[in-house]
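Just the one chain here, laid out as structure tokens, in the form predicted on its own.
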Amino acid sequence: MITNDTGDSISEQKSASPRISSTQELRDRFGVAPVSTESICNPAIYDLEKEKIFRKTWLKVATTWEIPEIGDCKVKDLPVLDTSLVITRGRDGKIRAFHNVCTHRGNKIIPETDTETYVRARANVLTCRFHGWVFSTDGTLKSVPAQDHFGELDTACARLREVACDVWQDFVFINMEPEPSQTLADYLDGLSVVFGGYPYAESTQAYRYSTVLDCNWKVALYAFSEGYHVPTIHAGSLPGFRGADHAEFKVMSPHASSTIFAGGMDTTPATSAFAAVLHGSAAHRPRPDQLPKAINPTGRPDFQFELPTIFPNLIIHLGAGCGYPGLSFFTHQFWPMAHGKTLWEGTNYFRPPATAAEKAAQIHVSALHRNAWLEDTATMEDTFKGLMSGAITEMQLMDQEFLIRHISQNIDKYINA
């Protein structure tokens, strides 16, 4: 057996390497057919996805990097879930996860102000502003204000509810199941092993971009999901662009993932500028040498990113600066919220910039990236509107959309186990 950085077992047949498939294996192995629009439209489906899916899966909700200190914590609003959670980084430096819940009535421990709301815990303790009800950040009970006035309370059973939490590469995940069925390790299976050893924890400066979507989730999922939209969609903010190539499919079920391989494409002089800003730096320049083995294993120099896709909601796009200048890498997730509504999360990340020209540098990455999101956004509220008016009853797909048709296909075992 090995182990990975959390030193869970993982089982030797896990392959560093796995087998990029030809696109008749996955012809022959996922079909061809249309891909029915039904749990994109149908209410009911959603409520499904809510207790077969999003309560049994693992699902990331923070990084290490954003609490990195004792006492520090995160609420993290999750409607999907029907709770609030705070993460945490206790005394002994471990991390939890704990519904924002106190066990005294239920108000909230630490009011949100976002989707996303970080506090420091002074003393190491969390108060409720209800009654002053104090907690440790590990959870227990440690104050009652005149405990003395209650007939019975049994504090070490009035301790804060905590969630299954564990931790694969930077990476925190949270899994709502009082027993999860599967550990961490398990549940990401070959993929921890395929993209793990990447230096995710050095790039901690992050650039993060959200939005609340009047669609479903999958809608928002499916978009991020393919690069057949590439020319079409994205003329404005990549002018010149000259073509792209989404390919080197690998199946990890319920994950997978694929490489996009790009042409050049037309750049103004201030994009220029600051690109040779950051491919100038030993900390920014392109890295691909530092990619998991199994990315680009032929050495392509059109090589783009990665997009190893967390079942259920989760897409990484690896790059050690290879596309954009200086990004090592950017996520984008999406939260359900209501059958047709959605939160995306888009995050870049970079390493730390050591001068006021890589952090003008990496702002301006930011902006074109983010410009470019727009432009997908643009298109899912429509896209959303368009299948719920019944007028199609299927999707029809293309090869370069096989993460579609994979992510249907999983979402269907998951509801029908």
Second form
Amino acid sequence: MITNDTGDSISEQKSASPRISSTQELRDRFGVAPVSTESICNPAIYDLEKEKIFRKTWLKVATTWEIPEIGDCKVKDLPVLDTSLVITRGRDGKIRAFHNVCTHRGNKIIPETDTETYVRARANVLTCRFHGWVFSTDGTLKSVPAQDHFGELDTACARLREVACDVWQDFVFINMEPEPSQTLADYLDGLSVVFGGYPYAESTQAYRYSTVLDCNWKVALYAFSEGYHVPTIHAGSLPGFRGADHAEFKVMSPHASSTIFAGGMDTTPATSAFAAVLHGSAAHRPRPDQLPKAINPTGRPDFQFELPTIFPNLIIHLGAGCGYPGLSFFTHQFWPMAHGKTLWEGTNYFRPPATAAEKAAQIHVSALHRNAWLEDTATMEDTFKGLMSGAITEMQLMDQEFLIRHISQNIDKYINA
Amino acid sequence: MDKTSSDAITSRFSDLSPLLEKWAFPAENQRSAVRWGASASEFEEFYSKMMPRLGEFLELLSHNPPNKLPPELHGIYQLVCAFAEAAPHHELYKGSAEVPHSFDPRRFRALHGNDPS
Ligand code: FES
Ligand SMILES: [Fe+2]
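Mind giving me the form predicted together with its partner chain, seeing as the form predicted on its own was just shown?
Once more the chain from above appears, this time first in line as the rest of the complex follows.
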């Protein structure tokens, strides 16, 4: 059994308050020593991460609103799992996940056009282009051309190979274990205390950016997991982000969370004009009242967003329009493609714009945010090269870099389990 | 919108035609390509012509969703989208077409990049 930092089993720590009361408590419980770069630099550890983390934990692969209609399918290419998965919404409305592999001779059921591909299954069936086997979106093999020419064929056993799939707060997760040792609800139990209840699915307007970085996935994850870099790296794009403070840590291992506070963004004339459009609209104005109670409980007015690390590779920054104007939340996901190659995906989620003015304002906010991400990603390949040089073997971490320490400790726990 | 007011809009914006020609494109990827090639003086000119009228443009665009705009506002909408993306280069980056000290923006992919905004 995986245990958390204090030695309790994960199931025993359910419903315990995740809040860390002071920096001293953070230091006492999790330590202050420099953290080894071994798990970033050693390719053998990457193989262990694939086997013991990515094939064993629940991974977010979609949102419910990406496949809203019956017959909608999303294909996600996942090199870290050595497969591509099809996520479908069946005739019964249920979301399921399957290997994108035809059970005849292994061709892809849905040819991929990108790292993710969206299709609508016409008449609720998927047809393999190789020999024409037809599968229902619930995985059933429906028809086989020239079926009577097979000496032996058990069509019931030739269903698409299903993967455990469940939904949390309208985010769709999969788990590659044939019988996952924890349900998704149990895996995210602690996280639900902090993030549960926000109407995520109302914010269907997405602006997504992605890039492939020549670095280990944790270099990218770590760079997005701390607020220490904000005044320096983002001096260009976020000059109004005054007094950035990364605080209010919460631990619900293997996940954790924290809050970013800072002064406002409405510093330039253009940003003020676009922000006014969003702030003046009932749908897009700041909604601190919609934040789950565990987030910013004292109602600090400089609240920007909550910054969690959802083990192993997901961040959902929840701002409810309080930070970036109109921005409900944004996500980062870090998909390893190889030891030194990572697909990063950053997505801004807004409520749908009712007018062209609102859309243009969202485009402005999204562009400002993308520019900040261009500043963030600029460090990653250099950092990885620096670490791979072996010049340093440890990272020195300050209090605001706590999430890095926590992820690193959990990675060690999983790979040594 | 009736004919008279649509004519009125067209004549009200006749001075924008050079800006429309340079900056107004429906999809983000097209606008990014223009922005990456723009000079500091082009950002400055775009900003100085757009910023004083931005409130007026946003008001005009606040009555319809993007896909139901009257045809005479299509150009203005694309121009405002381009301005939404270009303004930081004048306001924050001293006229540089690139975000200073940043990753190569051509390596960023926008999933929505080819869709009309
Ligand atoms: S491999 Fe799919 S029908 Fe033959
Ligand atoms: Fe950043």
